[in-house]
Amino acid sequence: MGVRNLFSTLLDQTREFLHMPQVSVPSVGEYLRKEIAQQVKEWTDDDETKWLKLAILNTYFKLECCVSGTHSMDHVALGPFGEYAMLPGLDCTFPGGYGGLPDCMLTSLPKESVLFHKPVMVVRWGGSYREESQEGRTFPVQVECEDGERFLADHVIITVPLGFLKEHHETFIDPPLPPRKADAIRQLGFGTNNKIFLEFEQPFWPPDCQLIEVVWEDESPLVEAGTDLQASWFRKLIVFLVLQPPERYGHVLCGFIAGKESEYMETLSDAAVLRALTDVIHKLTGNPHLAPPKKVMRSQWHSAPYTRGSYSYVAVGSSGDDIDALAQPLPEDALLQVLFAGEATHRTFYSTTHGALLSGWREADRLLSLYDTSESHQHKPRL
């Protein structure tokens, strides 16, 4: 069996533990390593070939860290891993970037209905807030922005990333969240996966190349990796996509890097990132005279104050029930005041754009059904 097929087969096996009452090990990473260690005993290759196969397997471990948005697959829970669902069909790229999606939505909304540069400081719920201009009308929710402006509403849908909630939920929502929801925020995983774009004057790859995978021959999933981020952060970057077509993008590679190494990369200057990756490419090609990239551009999801990472995963010690708990509106036994959407609230499509979009539709439908069936609310809801 080829190395790629071996890893793919083992990864498929990790999804078979869903709904089992007990699992042999807590994490996906531990399961994969245990199975690989058994496989190695049956290999009949020479030592050099064995080490190369293990190095390739280590690259696939790093690739899965990017997919899951985690530092290590040891952090990803084995039991619930099979609950994640792949959406059928091909990937969709928005012309002009992700901004095209909200821009499309905005065309159906009244002008001035969306406010920008209004970061929210606190969402207060369960209250009775009176609006000065509407005597006799009270609202249960008050949203206070960092600039001091306040908005009153019947309902608020919170869509901030889980990373932001992990840092600020105790002060961002008042009164504090019920213990079950606060526990879910703490227990679910939220990590960093960044992209690094490198633009070259001329390509060093052949015209039909779509993907460049990086294998470090001295690494193995069965050997603990070093922790010196300064010396080796770039080793976590394991694949470059060739952006196509070059007539549109130029000669550009897109690299992916996850985990603590990705977060460390964010602290470096563009020049330092460029130097490090130029060295990697010189090693990769065996050509120390290859011209360096002329430009570097990267995402910095962990540094961004309102994201603090990229997307969620079901961590060891958590389950899909925590995702459902996070999605539960407040208060739990009365009319809806605070609702929750975002990728981390979708039990099977967490970590994805479609999961985020579907969760927003879910909460919109929840509110629509409330007003379709309730005769007690004659006024137009303030959202």
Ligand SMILES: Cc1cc2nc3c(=O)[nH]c(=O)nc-3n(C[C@H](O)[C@H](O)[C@H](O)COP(=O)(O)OP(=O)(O)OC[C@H]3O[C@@H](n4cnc5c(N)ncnc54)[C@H](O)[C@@H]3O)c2cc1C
Given for the second form:
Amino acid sequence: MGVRNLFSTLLDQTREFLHMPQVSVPSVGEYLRKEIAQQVKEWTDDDETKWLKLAILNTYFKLECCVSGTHSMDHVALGPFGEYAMLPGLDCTFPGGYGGLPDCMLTSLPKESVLFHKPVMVVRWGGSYREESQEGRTFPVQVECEDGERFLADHVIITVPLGFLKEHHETFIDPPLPPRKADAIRQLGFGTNNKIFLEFEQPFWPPDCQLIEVVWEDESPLVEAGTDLQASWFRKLIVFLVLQPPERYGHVLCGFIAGKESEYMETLSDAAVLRALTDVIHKLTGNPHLAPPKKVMRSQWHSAPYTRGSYSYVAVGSSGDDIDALAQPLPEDALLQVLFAGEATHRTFYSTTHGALLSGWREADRLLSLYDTSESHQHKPRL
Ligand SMILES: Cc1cc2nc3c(=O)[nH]c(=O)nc-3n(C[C@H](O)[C@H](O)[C@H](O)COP(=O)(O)OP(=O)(O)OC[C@H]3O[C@@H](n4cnc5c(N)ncnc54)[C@H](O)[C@@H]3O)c2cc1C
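Right, the form predicted alone is done, so what does the form predicted in complex with the named molecule look like?
The complete assembly is shown below, putting the previous chain first.
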């Protein structure tokens, strides 16, 4: 079996533990390493080939860290891993960029009904707030923005990232969340995956090349990785996607890097990132004279104060029940004052755009059902 097939077969096996009462090891990473250690004993290759195969497997571990948005697959819980679902069909890339999705949604809303650059400082619920101009009418929820402006509401849907909630939930929601929800926020995982774009004057890759995978020959999943971020952060960058078509984008590679190394990268200057990745490309191509990229651009999701990472995963010690607990509206009866949406609240599509979108529809439907109780108009949940 080829190395790629071996890894995907083992990864498929990790999904079979769903609903099992017990798992032999807590994390996806530990399971994969245990199985690989078993397999290696049966390999009949010479030592050099064995090491190369292990080095390639290590690349796939790092790739999986990007997919799960985690530092290490040892942080990703094995039991619930099979609950994550792939949306059938091809990946959809928005022609004008990701902004095309919200732009499209905005077209159906009245102008100026969405406020930008308006960070919320606190959501107060369970109260009785009265608007000066609206005598007699009270609202249970008050939203106070960082600029001091306040809004009263019957309902709010909170869609801030789990990373933001991890850092601020104790002050962001008042009165504080019930213990079950606060525990879910603490226990679920929220890591970092960043993109680094490198633009070249001329491509060094062949015209039909779509993907460049980086393998460090001295690495193995069975050997503990070094922890010196300064000396080796760039080794975590594991794949370069070639942006197509070049007529539209120029000669651009998009690298992916996850985990603590990615967070360290965010602290460096553009020039330092460009220097380190130029060295990587010189090693990769065996050509120390290759011209460096003319431009670098990257995301910095961990440093972004309203994000604090990329997306959620089900960490060791948590389960899909934590996702459902996070999605549970407040208060815990039928009053629906504070509702929760966003990717981290979708039990099977967490970490994705479609998960975020569906969770928003779910909460919209929940509110619609509250007001539209007649059987003939009963709103059917979309998913
Ligand atoms: C590198 C990378 C690659 C990805 N690739 C894919 C992919 O290929 N396919 C896919 O489906 N998904 C992908 N995703 C994941 C996808 O982008 C997210 O799952 C999705 O954006 C989550 O949407 P959301 O609405 O839950 O959260 P977000 O998009 O994070 O939106 C939350 C919003 O809340 C705002 N906010 C935070 N705090 C406050 C506050 N106090 N007041 C007001 N606003 C606040 C934030 O500024 C932000 O705009 C990728 C993500 C990353 C980082």
